[in-house]
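Take a look at this single chain in structure tokens; it is the form predicted alone.
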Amino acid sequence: MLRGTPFHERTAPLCEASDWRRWGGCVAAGAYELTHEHEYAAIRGTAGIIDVSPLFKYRVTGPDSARLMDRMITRDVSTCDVGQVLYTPWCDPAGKVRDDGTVHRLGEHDFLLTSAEPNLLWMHDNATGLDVTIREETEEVGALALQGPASREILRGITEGAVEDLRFFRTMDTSIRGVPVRISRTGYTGDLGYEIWVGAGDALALWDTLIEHGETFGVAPAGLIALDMVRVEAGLILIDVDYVPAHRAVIEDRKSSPFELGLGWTVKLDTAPFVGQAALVAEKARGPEWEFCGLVVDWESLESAYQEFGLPPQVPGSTVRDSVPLYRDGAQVGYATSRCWSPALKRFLALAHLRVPHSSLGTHLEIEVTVEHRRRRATATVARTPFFDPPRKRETPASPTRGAA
């Protein structure tokens, strides 16, 4: 049976659209209002509050906790300071991605791993012979993503700690109006933002404080439809949409390595041995066959495809997740996975897998579009991601407690 998150008592009455989605065994709001436009605008213009509690959360402690992390993930945990967060994929022995998520180093021998899908058995399999304790705390900990340009100012007024000093991909223990929380400067929107981790028993008090204090800033609850749009603008991958987890792929062609997903920067090949390392060393030497890229669809060519039938161009109001072919010189060279119209950038964007000879920035391709039940093609250009990348996402302003950065 699907369960509610620790915030469900507050989110359920707000979900006017009754638009509920399944996520990690929970129900999560797709949109609170009848349309998601206001929620998208809040994330990009002020701040949105997104219930991300369904993320799976695993606490890893013990003398060999760092060894387990190094054995599992492609990052080098020895370089991760206490209070730092790493984004990372983890792979099967063939170097294909099983899942991706974050590793929070909370102490010398204390880690939190978050993921979109269950990983407890996989973690135990890799912990063989190690002095380590793995405890799932998914239902014990609620999580809210406060994302958008006003998020720092909202937290500054209610947090008992210098949250303005918190750097990008760092975490801190503090409290909000007396509620103990952990705040990480992370998120899935490509904007300035924070994720707030709280014990399930204090979840409602945290929600009430954020809504009450954030009202003057224009804060709004935001659902998964708006989140899906902003993560495309940020060029961020989504499991089961932009890649198939290796352990569930029924054929080899559906599997992807970190290099093929644009995550080569997360792969540290000169570290302690990790699962899939040998395969990734070999792939790095020969070069990947695929590359994950951004695309911008040419508006005039899209307009022409619709004009053939006397119609104005039509773009999706939310992210489209079905796969469509990409062509170059008449031959298929890849496929697009996630596509959306960006209200902030006023462009039709896509994320795509391309064969390496056709993945260079500026390469002109054709993307399949369907107009009046007929297949047509529009021009698309390979573009750099993230499409949306404001400086405020990484910047930490000078403050009286810290001085100039």
Given for the second form:
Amino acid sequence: MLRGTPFHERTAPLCEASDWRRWGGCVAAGAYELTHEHEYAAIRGTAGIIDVSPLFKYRVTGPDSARLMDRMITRDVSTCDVGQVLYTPWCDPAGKVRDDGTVHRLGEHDFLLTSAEPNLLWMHDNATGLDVTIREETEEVGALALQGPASREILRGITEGAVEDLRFFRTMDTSIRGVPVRISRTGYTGDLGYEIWVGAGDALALWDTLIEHGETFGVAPAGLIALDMVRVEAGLILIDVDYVPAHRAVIEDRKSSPFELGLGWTVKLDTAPFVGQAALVAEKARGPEWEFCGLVVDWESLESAYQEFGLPPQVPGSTVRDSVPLYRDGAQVGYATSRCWSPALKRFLALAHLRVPHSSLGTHLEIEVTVEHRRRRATATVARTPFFDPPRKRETPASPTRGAA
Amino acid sequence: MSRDSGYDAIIVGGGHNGLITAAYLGRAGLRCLVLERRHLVGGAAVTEEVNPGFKYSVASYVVSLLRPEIIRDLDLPRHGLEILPLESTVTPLPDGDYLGRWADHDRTRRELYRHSPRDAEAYDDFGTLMFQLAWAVKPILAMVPPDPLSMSPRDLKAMLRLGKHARDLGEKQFNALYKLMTMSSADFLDEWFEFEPLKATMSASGIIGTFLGPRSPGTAYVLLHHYMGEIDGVFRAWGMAKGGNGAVSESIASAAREHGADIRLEASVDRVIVRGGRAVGVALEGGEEIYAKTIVSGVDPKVTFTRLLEESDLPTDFAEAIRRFRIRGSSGKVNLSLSELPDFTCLPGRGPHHRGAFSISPSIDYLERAYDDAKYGEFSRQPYMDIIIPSMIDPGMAPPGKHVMSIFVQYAPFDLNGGWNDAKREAFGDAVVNTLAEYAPNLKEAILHRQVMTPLDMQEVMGLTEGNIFHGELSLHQLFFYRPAPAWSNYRTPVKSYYQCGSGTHPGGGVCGASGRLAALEILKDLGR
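Switching forms now, from the form predicted alone to the form predicted together with its partner chain, please provide the structure.
Time for the whole complex; same chain goes first.
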């Protein structure tokens, strides 16, 4: 049976649209209101509260905890300070991505790993011979993402300690109006934002405080439809949509390496051995076959595709996740896995897998569009991601920006 | 003094259209100078902190169909433009009920059904027809109007295109378009709907900015403009700009600067310098003269031709046409700082309706009576109002917990009996607040500050002749090839190298920007660019 998150008692009556999605065995609101525009506008314009409790959460402690993390993920844990968070993928021995998530270093020998899929077995397999304790706390901990330009101001008024000094991809233990929480400056929106981790028993109190205090700042609960739009604007990948986890791929072709997912920056090859390292060293040497890119669909060409049928262009009002082919000079050179009209940027965006060398910035391609049941092509250009990247995402007014994600 | 200022073009007036022209000319490589009389750009689209901490969109308050091609060409989102959704319209009714139209189709249908099951279905049929018509008319709005009497190949070709458009319409659509062009909005809507508040609220879009009532012929046509937004669909060309309407102007100014334009504030143009029938420069108040090969006016036709030029610069018949150009102001604006949200009797408490618009338009009779007052030189004792609460859409518009309210008011005639003065202005403000307080009784107590803009204020502060918000009425005899005058609807003027780019040219009106863009494209054509 599906269960609600620790916030369900509050989110359920707010979900006017009765639009529930499945996420990690939980029900999560797709949209609260009958249309999702306001929720999207809140994330981009004020702040949205997104219930991200279904994320899988694993606590790793013990003298070898850093070694386990280092063995699993592609990034270098030795450079991760206590209080720092790393975004990272992790791979199978062939260097293909199994999952992606965040690693929070809560203490010298204390880590939190969040992931989209269950990873307990994989962690245990990799912990062989290590002195670590792995504890799943998925259901014990609720999580709210408070994302958007007003999020810092909202937290500042209710949080114990200097949350305004919390830097990008850092975490702090504190309390919000007496409720113990952990706040990390992380999120899935590409904007200024925080994720607030709270014991399940305190979840409702945290929700009530954020809603009540946030009201004057224009805060709004936001569902997964709006989240799926902003993450495309931020150029962030989604498992099972933009890539297939290696251990679920029934054919080789479906697997992707970090290099093929735009995550080359997370791969530190000259560190302690990690799963997939040898394969990734070899791949780096010969160069990846695929790259993951942003595309902007040319509006005029879309217009003419629709004009043929006497119609104005129609673009999806939320992210669509069916894969469509991409062509260059008549031959297929890739496929787009997520497409979304960006209300903020007023552009039709896509995230795509492209064969090298068709992936270089500025390359003109053709994307398949279906107009009146007929296949047509519109031009699209390879563009830099994140499409949406406001300076406030990384800036911390009190102290200069330092360190990367 | 050197005749070479280094500028290729000078644009008089830093309203949104002037800035758009400058941006497009700059994009094509021209060095532009925009001269703005006030201390900020935007003309009627400005945000000002009249009361400290409270930001007012002083005059223009929504983005009305800003052309998607302009948003794209100038990449306005990168320059800070954020258009936020205005999702609903609620019409509070004197009996304590209301009519709501919401973002969600089913919700709106249920709400209409509550009042009239018939109207609930007719509303969708009406929407489909209007979409078809708007789609058919859209290319006309986007074209440079031809001169119907000219035999030049270019005009003839454009007339043929127009004829083809009319022919391509189906019979039903053609008949409806003909009715739209000729009927009053009240009569037109009567053919479709029975619920008075629905008819009245819809007809109101046909009277905004005009000195006409809902029963005046010719008002139906403007209904169509509302459906243009549906075609632009995802562009959400209809909404409220984050930061108020000044933010729209600022984003365009930023794009213009990026394309090399200089914008001089507090630079009031006294006159356009004409030598041998050609505009060669401008003289500022204070005497400074600046020369350029191209002079463009973004101000309204009256100022463009009668104040900035000598009468002798213009052919007599043209000067006469401009003199006859109708530019009567009919609306006012009231901006309020509020200590708390208005609590509407019909929808008590705080709710999503506060994020949308409110229309005080309970019946056609109500609107027509409001017009009756104005016809005889008085402001409406019970005016039509279009209201938004900008701070509910962008909390940055007011201090935390406080609000600003924007009230568009009609009618307020420019030619008020006895003329406008401070007492009349406040009486007008009182009429607005008293009327609104009948629907939201806590309003009066909540008011921390009130700004009342009469048509005279809009003329004095923003330079809009007679306070007309559209640079001239949007009635049929002043649209398309007659805007602003026959044979001169193509952004040129009888004075060589003097162009017009304001809302007084086709298609005019609202923060749409098409005039500024089309003018720039015509100028570039003349320059062989």
